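One chain is shown next in structure tokens, namely the form predicted alone.
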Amino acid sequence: MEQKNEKPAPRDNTTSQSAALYDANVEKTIPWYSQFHAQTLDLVGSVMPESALWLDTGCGTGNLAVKAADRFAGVKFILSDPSPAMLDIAREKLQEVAVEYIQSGSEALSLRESVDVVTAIMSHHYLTAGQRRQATDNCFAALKPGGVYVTFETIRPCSEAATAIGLERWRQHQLASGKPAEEVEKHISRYGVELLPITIEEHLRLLRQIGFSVVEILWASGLQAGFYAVKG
């Protein structure tokens, strides 16, 4: 009998599948994935081990949140993501955690409430520079002075030869991790179409410019780069 080839789940967010299954892909997809997770929370207890309040804007599926709630006992939680899939699955997954939920981009975020802790891992690169600066501005003003800001992205070198070298990088890391070549070429295909990288030093300047005391490079690798700043 002959089998039917089934059409992809559409996609109902920003990442390149669906929130369903964002989570099966995730590692296949980004190189370090999980090293973005590590480097934050080791990070967070260096610099503010006691934090009451953590928003981590550009949620997901809720996968920070969920080691943060193991590793920082009594935190509460503000998730922010603009698709609802997506804050669906983080709410299963954080049924005894102590949440509040916002369907809001961070370049649309305005809290209530000043917190200790902001998050935004793999967001802000889908925004233009415009947006980039709202949404980095918005994250300046939801933190307490002394709190600390971390984000993660992917990054654009400073050179086409560079770039190239970064997108092969990227290339072989799905191929070597099963993803189909169609899907490997889909992906790097929004590469400065759907992601709008910055430079290493275009995200320091603009951190700078926000207004943060501390800014400094957290971690780098390929076309991935994570950075945290404090607020004085």
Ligand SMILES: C[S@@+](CC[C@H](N)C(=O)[O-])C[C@H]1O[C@@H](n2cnc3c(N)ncnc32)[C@H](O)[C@@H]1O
Contents of the next structure:
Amino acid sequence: MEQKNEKPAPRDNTTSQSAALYDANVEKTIPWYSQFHAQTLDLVGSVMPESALWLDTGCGTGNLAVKAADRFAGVKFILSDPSPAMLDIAREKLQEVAVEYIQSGSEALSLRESVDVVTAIMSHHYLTAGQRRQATDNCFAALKPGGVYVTFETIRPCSEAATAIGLERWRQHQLASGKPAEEVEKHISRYGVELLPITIEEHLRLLRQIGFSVVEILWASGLQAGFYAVKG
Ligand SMILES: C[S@@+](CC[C@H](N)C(=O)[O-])C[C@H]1O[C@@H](n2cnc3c(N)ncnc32)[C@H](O)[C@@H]1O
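Having seen the form predicted alone, could you give me the form predicted in complex with the named molecule?
What follows is the whole complex; the chain from before opens it.
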């Protein structure tokens, strides 16, 4: 009898889903995902409503840019991501929008003082401390003076007990969204292994050390948090 040799689809990006399945699964996987975008648009609308050029690094399938293009007329985008498969999907969605695409991780970007807004939504939590510093440095360098940076991240609470509570909440979110238990456990096991979280305090310190003049928490819940920072 012929034996079936079913191999899992090759990973085409660093998330737990292939690019083709990302949009269908992201809300089931990441609690409050659409809040990250809503908070980001709200903040940019207040701090930088006339933004002309917006870099979204780790843009994934372009979901934030789709919403930002809808809300901010005339804004142009630079969308970067190391995954060609993610960028291809973003390209398909944003055919009517002015976008330059860069295939790169944030730690290798070389833009200088040219953009008004930089966003990095759930895209730096794969990086080691050194890579994260380089990535954040590059986001700072890309901004014009007065420009605003927004990042959302997986975070590490201050104690093992709180981490366990956060992971249980994350597990329950995924189970309640209908994801199979085995898939959920596989995802939860990425925490601290493939997802490299830092605490809120460490993140705020990093942003200050990089040179941002205004550094604040934008939003926080469970194991996710958002930060904003303004380049003085
Ligand atoms: C969880 S997805 C988030 C995508 C998008 N920002 C969103 O809001 O849907 C993480 C994205 O980060 C990208 N990524 C992985 N390593 C990265 C790096 N070093 N720099 C920037 N983005 C990275 C992945 O390819 C993926 O598209």
